[in-house]
Structure formats: structure tokens, C-alpha cells
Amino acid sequence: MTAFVAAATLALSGCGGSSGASDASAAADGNGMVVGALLPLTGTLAYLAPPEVAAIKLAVNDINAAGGVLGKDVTEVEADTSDGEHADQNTSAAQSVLAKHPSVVIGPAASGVVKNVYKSIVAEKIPVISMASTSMTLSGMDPYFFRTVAPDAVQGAVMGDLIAGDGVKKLAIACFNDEYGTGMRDIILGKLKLAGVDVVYGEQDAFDPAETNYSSIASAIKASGADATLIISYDQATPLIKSLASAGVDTHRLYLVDGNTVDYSKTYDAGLLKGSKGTIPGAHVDDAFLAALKGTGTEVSDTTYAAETYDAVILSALAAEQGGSASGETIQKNLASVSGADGGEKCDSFKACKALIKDKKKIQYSGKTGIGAFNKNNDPSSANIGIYEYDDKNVNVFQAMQSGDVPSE
């Protein structure tokens, strides 16, 4: 992580303001495709950075190994956005990347950060492709905003069904007061009410994302008589779970979401989370892809949103290839098409898809995530949600995959 922060710091130094839409597009088009990346190298989502960094490196390597985009190598520049609690850093990171005249910006990861920076990027006619922001409010908000992850409606529905299907009768919810958090909670609540699950704590309460003492929340959950607890947060879950255990709450019946379903084997005593479950959007990463990510030289232990990041880069490169230009405008106009919105022949790599484009064929990139083509809101039209269960080492082990269509209304 020190290396990542150093790289971001280097990227931030010596960068001035943006030079305007036409200049940015011309620079990207004339000098080859530049992939900009806004990543949470620090902050409450920093655990997501290593797989995202590795995925971008891998995608760029794969593209360049196949001859690059329009005969030129792709380059990449990144900056650290931190999280939604650091709005100034969100802005400075975006300006740092814009100063490098990117053809596309991959990220940010958090919905709140997207809201803080996207306008300055799309104003220059540069598409933004988020690999991890799931808030429903982002759907269709701008023609230049896309995402390779399903909005919360899909994960929320799967989580609600999972809790009800496990026979939970009384549920407590510990949710942070964040657009992602309360939005996800409301979707899950809708499912739980239909299933007859009684929410005995947290239906309306939400804690400050900057909270550091969770003892009162843990005591209230214990007093509620809940037989299971849903935690909707980022890394706030780490101290919260410790407080829940200290308060005597059953930590074998916790439900976690993508913001906190991670490997806790080095965090808690063995067995603390055994039997608890979590959900993460996206296809389960296979051994070959994991080996390739590690082959970039990045230390990767968690693979959350690696596939979504990789596919975002590949899709943008294919859009440039198909459109005959690495400008942001060209990429935006061709993203839906190369994702399969217009039909076409399926292909599962940049090299294979590029060959079809060269033969003047329509393509449908079928990548690592297994998402459907972009719909009219620039969301995936369908997506997969992985279900995980914690073992006696507190490792989240993949159990099953559920797919669902993404609403476009």
C-alpha cells in the first residue's frame, strides 16, 4: 500500500488544472489512449485498492500485448481519491488525472466520491466507468457515466432473500449514514417486509461513518433480542464486529455486504465469524485470473471488484478500437455497442474482440464479470451476485452465485 500511495503522490505533484474538453480529447487521440484511474488508495475502502490496481495493470498489459489500441500502446495514470469523507482529496485526485488528458476514467469506487467528482470529468467529454459504485441514484445520471457493477437493487434483493431463506425472524441492522448504506438498507427492508422478517433495530437509525466507538450500538442490538445482525458499512465493520462480540451478540449469525465482506483471518480470533454470510456483486474470480493479477507484481489477497475493473478497461479500449479514435467522445459513443447492446458475436478477450472489429463485425464482449450489455441507464442489464460464508479461520468462502436483471426504469 505504501507503494500505491507513493505512486498517487507522484501523480499529484506537478499537475495543473484541466485544459478544456477539446484539448483533452485531442491529446488523448493524438498520443494514444490514456486510462485514468481514481482509486481508494487510502481511507475506508483502501482494501479495494490492490485488486483494482492489479486489474488495471493486467488489462493494460493484455491490450498492449495484442498490439495496443489503434496501433499504439495504452498508458495509465492514477490518483488517490480516499473516501467520501475527504471531499477535497476527491477533487484534487480528479484534477490530477484530468491534467494527464485521459481518454477514459476508471472509478471512483465509492458512490459518494462519484457524486463529488463526475461533473468535472464528464464536462470534458471524458467517460467515467465505475467498477464499484452501486447506489441506485447513479443510474442514468449522465450519458458519460457507466458502471460495470450492478446497482444495489440486485444485491439488495439477493441479501433480503438470503436472510429470509435462512429463517431469520428478528433482524438488527447496523447501517452507516452514507448514500450507499441507507440506499442498500432500504432495498433490503423492502424484501424483508414481504418475507415477514421483523426488523427489531436499525430500520431508521444510521451511524456516522466517522464513528469510532460502537459499544452503544452493540449494546442496543444485544438488547433488541435479534437473532441475526446485518452490517452495512465499509471498514467500520472491523471495530463494530469487535464491539458486537464484546456485547455478547451472536457473531456466527452476521450478514455482511460488499463493502465489508472481506478476509478477516488476520483480524479476529479463529472461529469468531464461522457461519456468518456476505454478498459481493460480480463473478467469482477463478484461479487463472487470480494468478494473472498476482503476476502484475501487486500483492493481492482480496479480489473484490478486480473483474469489474479489468472489464471497464477492456470495454473502453474496444470502444476506441471500434470507433477509430481514442477520444473520450468516441469511447462514450461505442461503449454500449461493444458491450453487446447491438448484438454481435461474443468474444472474451481484447485480442479476440479486436480481431472481429478488424473484420468489420459487431461484437459482444463477454468478460470476467459476466454482466449483460449496458442498458439505457449505462448500467449492466444483468449481473451476478456471489454468496459467501465464513469458515473457522474467518475467511469468506464462495458458496453460490445468483444472477438477476437490472431494472432500467
The other form holds:
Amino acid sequence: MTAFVAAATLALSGCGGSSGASDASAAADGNGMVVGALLPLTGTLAYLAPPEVAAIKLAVNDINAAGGVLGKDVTEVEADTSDGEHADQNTSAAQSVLAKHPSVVIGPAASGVVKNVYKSIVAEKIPVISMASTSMTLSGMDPYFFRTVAPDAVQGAVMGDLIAGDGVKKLAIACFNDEYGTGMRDIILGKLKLAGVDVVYGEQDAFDPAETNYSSIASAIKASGADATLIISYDQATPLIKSLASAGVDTHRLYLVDGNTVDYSKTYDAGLLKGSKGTIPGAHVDDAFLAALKGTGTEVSDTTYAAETYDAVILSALAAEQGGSASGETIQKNLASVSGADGGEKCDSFKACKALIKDKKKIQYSGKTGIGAFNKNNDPSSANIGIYEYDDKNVNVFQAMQSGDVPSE
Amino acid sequence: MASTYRFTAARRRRGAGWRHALCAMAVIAVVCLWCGLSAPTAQADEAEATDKCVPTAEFGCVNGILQGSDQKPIAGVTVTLGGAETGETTTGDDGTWAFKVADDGKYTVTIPQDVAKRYGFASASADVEIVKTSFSKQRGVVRFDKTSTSDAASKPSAAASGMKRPATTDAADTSGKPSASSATWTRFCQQLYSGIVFGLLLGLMSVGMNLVYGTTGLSSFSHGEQVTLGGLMAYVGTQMLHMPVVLSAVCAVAVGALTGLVQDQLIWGPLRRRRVGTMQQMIVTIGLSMALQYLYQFFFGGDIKGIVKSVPEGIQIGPITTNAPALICAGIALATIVGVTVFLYCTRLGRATRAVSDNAALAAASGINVDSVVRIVWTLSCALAALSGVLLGIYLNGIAWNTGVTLLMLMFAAVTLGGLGTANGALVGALVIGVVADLSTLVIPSDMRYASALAILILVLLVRPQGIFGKRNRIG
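Compare with the form predicted alone: the form predicted in complex with the partner chain:
What follows is the entire complex, opening with the chain shown before.
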């Protein structure tokens, strides 16, 4: 089926007509593939932006070094979406990227922002590939919406097991009132109930994402008598952890999620977090990848969602290459196939995969994230969750990787 | 089979003794072959006991931690696995145990009955289902100390007299009850205290805003950014220039004061001279607020900046847990507000300020240089805002590009509650808001706590439209 579509598209473009695509995408004006990027350069998620910026640059460099897509260099346009609290900025960023006629849009990072912008992009038949939006409600939302990160169900299950397996009896949850936060909390709660962990604070309570004063939350957690604390937030965790420490809560038994499992060595006194644990979806990327990211000239200190971003760009470029056109429709039709949904030869770089495509072979791109092919919901069919533990320098050190299938119901 | 059991137990005990284990395995394999047992089938049904188990594509995990209700690990207890695969292990020194299982299916984990009885567990066995590829089922965590059933469990265990465990849990239970009410009292004091500290800081923030309103009639929306500026400057001082906190704070306040002076010279002064209305000026402050926010973000990034890295040692004062920086911040805030009050009531310049505040035209007619008073007020207001930003950044453990703007509405509420344009109104209003907001978390969710404070604002305004300290406007 996919092969037929690919052949048909090839035939169409071969006829010399300005392609059947109704949208004015890049292939039509013959300028090569344009990758649009919607990134949280400002706002509460801005701390996630540097690895994403670097990953897009790196991916585009790698693609162009391998001869580009369909013989032409790939170009990148990016716009700042800010965060979910700035809905006007979300939509204006989407419009500014759309104005450049992208073949594909990478991003946005936050689930809430995705919901604000995806409709205007998919309406022009341009695929949206988010690298960091993990809300469960996005699964199978639109045929043109993809993501290279596993939904929260997966990380929640791993976190629930981690907490239960560590023998926590009374858990306090400091969760922010955001789709990501409460969604993740509910999944973890389900797991904890099964294992018999008591949630003594935060089963219902959630704090405002714009909260500044954490002392009352910290004293409530202290008063609850919890022996461990789970923090589900973005960088609200930075002041929250200090407030918890000041209130006398044990900061060696904290559990952090992907939104806040970052290197705190420059933030706190050594030893504050020793023994605390965190989970981050995605493969633990090697030092070579980090070095390559740094080589793009962007200041990168960690690699959160860098691999997901990189793979999103490579997958869309391969989809264009296989489909023979850089139009949004072609990319959408070929994304699942190049990710390996119907099997094929494995390849791990754009260059290798492109060579296989040239030989008319089916491919299965196994990239930096280690995710499986897109499933029917356009989620990765399988994924990895890394478990990290803080050392005495407050650095999150990789401990173990848990992998499995992403539920598609 | 029996020999393999022994092997798994031996391996569990040895932990890192890999080589020994391998040797043992080889010996056992030889023995098994010699006995004529078919090794492959025995292995298929055998769950491997390990120290730690991480699920992979090939293996699921059944693991857990055995501990008493006091969270003390119970070591050396035999844990038996039944179901699709079977196995046996003993709990480690930290109470943990784990099996690697290759087959999907249902498993039953059992501990000896007498152990379950001794520790008052509800049940000595538990069922889990393992599906290797499913994230939610690839690991089955089994705990026998389920707290949800601990009430039911403690009763039969208490009946089994002569055991030393139930006695201790009973003692904990009885001592637990009276402590419940004292815990609420402690919590009340703690919230009251944090409310007062936050109220003092909010008061310090709002004082400057109220002074500006009093003298010029302008509600400054960019006051929040002046607060942020103070915090960020202190961050620059401590973390980027590695200066001591006090010196950084002084510099931050100086920068704040300077921006106030420059602002009045460049923007507010000319606008006043051109007789631009306060409404228009207010819109200018809104624009300035946005511009400054994004300017801060451009230079400092979107993350929360900690002014001090260290976590201070906790101090216990009666029922309240606090720390030295919080007390010092509150003290400085209070002293500064008192200082400003003294300045307004006891100095010549202060009296002139109040005169301008009451009636600028009359003050001008009586020989007061209104323009220079306003300039001083702007400078003072921005300096106070910067100081409050520093204290806030220390007390709240961080300052971000948007900290000021998130507190702006609370500042307006405090000022309105206390009485717009009055000297002490801001402090009292801020204290009311801080205390009510924090105390309300005892009954309502914490993300709704400012709603309660703002409800108080509405109630007070219904009764006293001019605010607590405000003067009723005379007509005619």
C-alpha cells in the first residue's frame, strides 16, 4: 500500500506537474524541504529549548552533509511558542512558521501548546511531530499529528513501580495544575494503589503553575508525615525543593519526573538531593551525541528531548526521500513506513537510510531515542524510560533503562 | 530442582560473587546432566532470583521490598514464587528481593505464614500478572505491608498476644491520636507564620506602589518588574560576580533606585509635564511591564534563578520551623516599612510627600516643589521594590523573569484593601492577604488560596469602600 502510494507520488512528480498537493508547500516552489520548528524559546519551558535547538541544527547539518533531501539542501525556520499561558504567542508562532511553507513542523514541546496550535497546521496538510508532548489525550488526535516521545502512561507506570519498589509507605505528591501534571499524577496514583502505597498529601491538591510561594505547600507536606515526596512539575521544582528542605522534608527521598529531572549541581549545595530518583523518557544518549550537539554552537548542558527532536527531523526527511516529494502529504503518508511500521532493513543514520531508499529497499530508522515505529495513534509503538539517581553532587546519574510497548488503546 | 533452589539461595547470599556463582552453575549443570535430569525444561520453569531486576524485552520482573509497618527492612525471609515460573529467594539486608521471569502470566508470591503473622500483615501471599511488553505489567511490585489494609491487619495481630511487634504498633497508635490535634495546631502556627512573613514581604513590595499612587495618582503596572529587577540584580551579584549576599543586595537596591530616578526623568516627568492623563500613563506602565519582562527573559533566560545556593539550617521556635534567612528577611522588611512610615510622618520631606499626596495643587501653591517630591518618591519606590525583590528571591528560593508580574495582582489587592495612597495601608492589607491566603490552605486546596484572600478584599470593600485605612472622599 505504502509502496503503491510512494510509486504513485513518484509518478506524479515525474510527470512534471507542480505536484498534486493542494498546499503551497516547499516542494511545489522547488526550494527543497523546509523544516519548521516551534520551540519554547521563552516561558516556563524555556530551559528545555537549548537541546532542542541544537538537535534540529545537528539533524539539518547531518541531512545536508549526506546530500540533502531529494538532492536539495534542507532549510530550517523556527519560531518561539512560549508556554501555554501565552496562547497568543503560541498561535502567532505557528502562523509565522506556516508563512514560510514548511514541509513538516517539529514541535511544540508542551502538550497544552500542541493543542493550541496543531489545528491550523494540520488544516494545511502539514504533519506536526512533537518531541516532548506527553499528554495521553494527544494519542490518535489527528492523522497529521505524530510524536517521538511516549505518552505519560508509560513513564507513570515506571515511576509508580519505582516508588512502590523502594518501600515508600506514605507518599506526598507536589503536582502542578497542568494537563501534564495531573495526567501523570493520576497514572502514578493508579499504580501506587495497587502496590498499597498511601498517598498522604496531594491526591487532589495541585499547585498553580505560576506559583511563587511554596512555603505553605512545603509545610503541608512536612505535616503530612510523608516519608517520600513525588514532584511533578517543570522548573517550579527549583524553588520547591529548597522550600521542602527548609521545611525539614527529606530531600534524599524525592522522586522527580521528566519535567524536572535535571542536573542540579549548579543550583544547590552538594549532597542535597543524594539518593533521590527521577525518570526521563527516551534512550540515555551517549557522550558523542552530546558533543555533536555542542558542536552546533548552541550552549547545551543536558540532552533532555534532544534525541526525540533529532529523530523527528530525520524521520520526516526520510519520509520525504522515500515518498519522492517534500510535500506535507507525502511526508505524512511515509512517516510510519520509514519508522519501521511495516518492517524493513534497519539503519541508524540519515545517510545509511537514504542509501537503502536509493536501492528501493524498505527501511526501519532506528534512531537516537530507541523508540519503535509509529503505531496507529501515531505514538511510538515502544519506548524507553530511563531511571536516574542523584549523586552527592546533585547530578542525575543514569541507573537503568526500562523498555516496553506503548499502550495503543 | 532442589539443587537449583540451593543455588539461587546461595547466589542471593553472595551478591557480587559472580565467579563463584558461575562455577557453582557449571558444577550443578554437570551434576544435573549426570543425574539424567533434563536441564532445559527445568530452566524454562525457573525464575531467576537477582539482586535488582530491570525489565527488558526478554524478562519481566517480580520484585518487592519486605518491611515492617515501621519501614524497617526484614532480612533473611524466604520468598517463594509460584505460577508460570517458580523460584525461591531470600530477602536482602535492605529487605528487597527480585525475580526475573521469562514467561508472561500470573504469579503468586508467598512469604512464610509466621513472618506475616509476626509483622501483622494482612496476607502472606499476593498475586501479580506479568506481561513483558506492557509498561504497566512488565514489573510486578509486591509489598506485604499494604497500608490500606493496615487497620484490618493490626487487629488480628494484636489478638496474637505475646508478640513484641503488635505492642509497639499499639503504643504508636495510642500516641498517634492526641498528636493528631497537636499536628493541626502546629500546622496552623506554621501557616500563620509563613503568612505573616509573606505578608511582610508583600507589604514591602506594595509600599512603593502605594506611594507612587498617592503622589501621582498612577497605578503602576510595571512595579512588579521593579521587584523582579531587584531579585535578578542580587542573582547577578551573588552567582555571576560572586559577591557576598549583603553587598549584592545593596547593589541591587542601588540599581533599583537608579532605575526609578531615570524612569521619572525620561518617562513620567515628561508625560506629567505634557499633562498626559493617569489612564494613559497607566497604559504606558503596562507596556513597560511587558517590555521589561521579555527583556529580563532575553538576558536571564526562562528558568528560576536561585540567589543563594545553600539550604539554611532549620530553626525550631515553639511549633514553628523556620530558618535564619526567613527571619532576617521578615525583620528587614518590617524595619524598612517602619522606617518609611517614620520618614513620612517625622521628616520635612516626608510631610511634603504626604501633602502632595493629599492635594498636589495645594501643596504646589504652598511652596512645595511637587516635581522633586515625585522624583524622590519614584526613586524610593523603585529602591523599596528592589529590596523586596532581593528578600523575596531569598525567601522564596528563587527569582524568575515573571516573579514580579505574578505577584502584581496581590500587590494591587493589598494596596486596595489597606487603602489606596495611604502610608500604612499597604502593610496591613498585605498582612491580611498573606495570612488569610496561607491559613486558608488548611481547608481549601493550595492553588485556590489567593481566591480566599481576594474574597476578603471584596468583603472589606463592601463595608469600607475606602479600604481599611483610606479616608472617605469629601465631596465639595
